[in-house]
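Just one chain is shown here, as structure tokens, and it is the form predicted alone.
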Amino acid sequence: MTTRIDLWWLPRAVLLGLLAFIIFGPLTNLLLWTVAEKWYFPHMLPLDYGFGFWQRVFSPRGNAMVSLGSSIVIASLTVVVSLALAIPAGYALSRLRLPFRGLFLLAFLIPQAFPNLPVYVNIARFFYQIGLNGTIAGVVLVHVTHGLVYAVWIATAAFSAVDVDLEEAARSIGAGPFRAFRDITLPLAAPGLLASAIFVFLESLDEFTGTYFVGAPDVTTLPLLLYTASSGGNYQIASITALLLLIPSIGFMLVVERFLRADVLSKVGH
């Protein structure tokens, strides 16, 4: 009985190592790849270590910096893209009594129900019929209409969060419908429309598969740059790139935890 008591613990050690494991394993084996010079089978770590190849990314011939650049542009210009779009679409869905709310929300989920890759086939079949396929423009579109699912449920739930009486009482004392929306219904909202915004940036700043069939070669993205390292078997210049996208994904969701508030979670789908 007293041995059972003293081993009381080690299941949920067990479990809490096993989940430890599962999580900061891959990261430990992407750390340990973006600084080893030399590694192989059999050995456990690398033989060498050094910034060898983090020279080789970001040297001129490196293309990073290029690739970089190319996804933090497609990536800014995918936010305003889809907040131009979920803002109206979100008050109107959070605020009129639309019939078939419900089914118009669920409308917004249609890209994430079909395989992406039959998709994206014939989507870069018509762009190259009227001149976007390999534009920034045409990557820009085809990732606006993943945006679009968190930017719109998103808006929607951060507007239904605001209470509809504070704009009425604005427009109570003189304010106009377009005013009382400015000053008084989207100062509340910002910080969901923050997380919106912030959603849509890191989901098309990994975006691999839209971007390779509309853009390549003519744009080149880090998720690219990412496949044709790892392809060809350079897994540090892989690690480093992958890392590159880690950290603006991190340091984004932070920021996500703190501005997206549970009233707002609440009223998401509602």
Second form
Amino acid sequence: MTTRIDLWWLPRAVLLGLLAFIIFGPLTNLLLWTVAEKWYFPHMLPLDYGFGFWQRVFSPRGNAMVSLGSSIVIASLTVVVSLALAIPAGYALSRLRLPFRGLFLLAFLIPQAFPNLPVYVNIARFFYQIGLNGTIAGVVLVHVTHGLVYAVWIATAAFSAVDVDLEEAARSIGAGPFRAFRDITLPLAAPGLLASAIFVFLESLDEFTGTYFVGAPDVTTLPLLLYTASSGGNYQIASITALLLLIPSIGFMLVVERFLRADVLSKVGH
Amino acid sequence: MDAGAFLSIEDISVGYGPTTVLDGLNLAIGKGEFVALLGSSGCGKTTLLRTIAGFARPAKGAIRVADRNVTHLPPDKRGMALVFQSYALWPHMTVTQNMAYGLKLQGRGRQEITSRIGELQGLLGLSGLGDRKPAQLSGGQRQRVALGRALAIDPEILLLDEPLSNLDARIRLTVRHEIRALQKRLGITAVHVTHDREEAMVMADRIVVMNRGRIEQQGTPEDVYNRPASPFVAAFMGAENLLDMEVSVGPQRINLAGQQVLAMPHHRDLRSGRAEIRFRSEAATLLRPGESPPAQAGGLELAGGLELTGTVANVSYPGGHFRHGVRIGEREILVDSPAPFNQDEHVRVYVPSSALFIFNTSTDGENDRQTEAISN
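Next up, the form predicted in complex with the partner chain in place of the form predicted alone?
The next block holds the full complex; its first chain is the one shown before.
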């Protein structure tokens, strides 16, 4: 008997390897750069390892901490404003009859439909006139227009997943409309709303173009710092900043994965 | 409306967009009465219930509870409680929290709430389940929690929207009696929506048969069952056998295609002409040629009945008796018999006068379409 070797493993292994390299290659490179003291061409690996650049980033004179602070403040404010708009909007949309619903949901996509650059340039010009340029409020406003799509779409799905019967059951035994919303609908939609908050937070943390045009140079966020560092050839600082940006993203993604249930996801955009 | 009516629905019309679901409907319900709204899906019974509850807005008409006009009151101000078909229990609350919510809204003290809910849980057989979430309950238990949640607020009117349709057939039979007993004991006024004839018959004081947004007939279960006012009601109440015949109406007797049957009180609106004859499979008797019909009180001559001849097309045994498909001319009817007959055997079918429901065929053929929709 001859043992036949299944040659199919070969292309599969190659494909998987390639995929792993595409995903983890840049990440490994980034991690290496954060601890490289000295690294130049043609060397495959850094010549010197150390945390010297971390000290520089976190030193009182480095901009990283300030940028991180303003990034978090801006992202938090963006979440608050977006949810304040998305909760009533999402609730109304989820209880609306269908033809209008699709139209409204589509309307929130419009800011995404145009090329970002000209839009932001115009916003910057307008904000400059009314004195919002270079302020946290201005940057938050830009981030809100960006994040509102996610917030409204996910909030609509979250509220749609709450059966109208559940709300009516509360109404029928004596709860007014606000009481029923507060006691029944809101708690049941909370996981979805939390997920939408996280998406908005991450979007805001990551946002570059709008922040650059509206906020710079007075407001510096982590992505702006990253840009300045890497365009100055300072790969260590850039990598450390990128790592800082990566941590909340990965952490929150794990949370979202837990909270965004299938029944909510299936209603996104419906 | 009736002076004694506790809940009165006056000339109510409800529509969704261009379609009219209820059209000028009137209904009066007494205090402590258990009324079943019976009809097939799409007849408007659930819409009527939701209109009473305040979830559907009538285009015209009024709803009064004890002479208080509640037509424009929101659902939470009507003093009613609705039990949903889906039970609509709140998954983030425990059984006790679900049941206590209404009392909490009323601002009752904790002591009072605890004792009232404890009492209700005992009454409903839910003791010891108070800390469970709805997901950890069986269907029957969920149904009881939903009922308990509605009863906790001591509503003037209890509205039930097919509350038994999601239960196992076996549990359903016992829950029927439980709900009925509870309603009697609490003296609560109840409106129950169902498409199940037997459920309505067993539970209700009065059955309101609905069809296409109108009330076809209302009366006691016995009334509706034995004296259906329209072909639709007859078919819905189980008189599925249908024959077309020429009738001529005399003072005491009705001539059905040459045969004399006794005119019964429920035949009084009959006119001579084409008519459709309806009867239940269990009301007819299957006879061999030459065999005489069973003796009846008052004798055969007085009772009279319809005799038909045909051949047995098929035999089945649904339990308790044999069910025969009997071919009579173009039509096939179903007749029950304690003993089986052979396939293709020539038989006679005897239907006593009291079991015959005779209706004039309307000229536009509307009745035909309605009744066909039921038998499908």
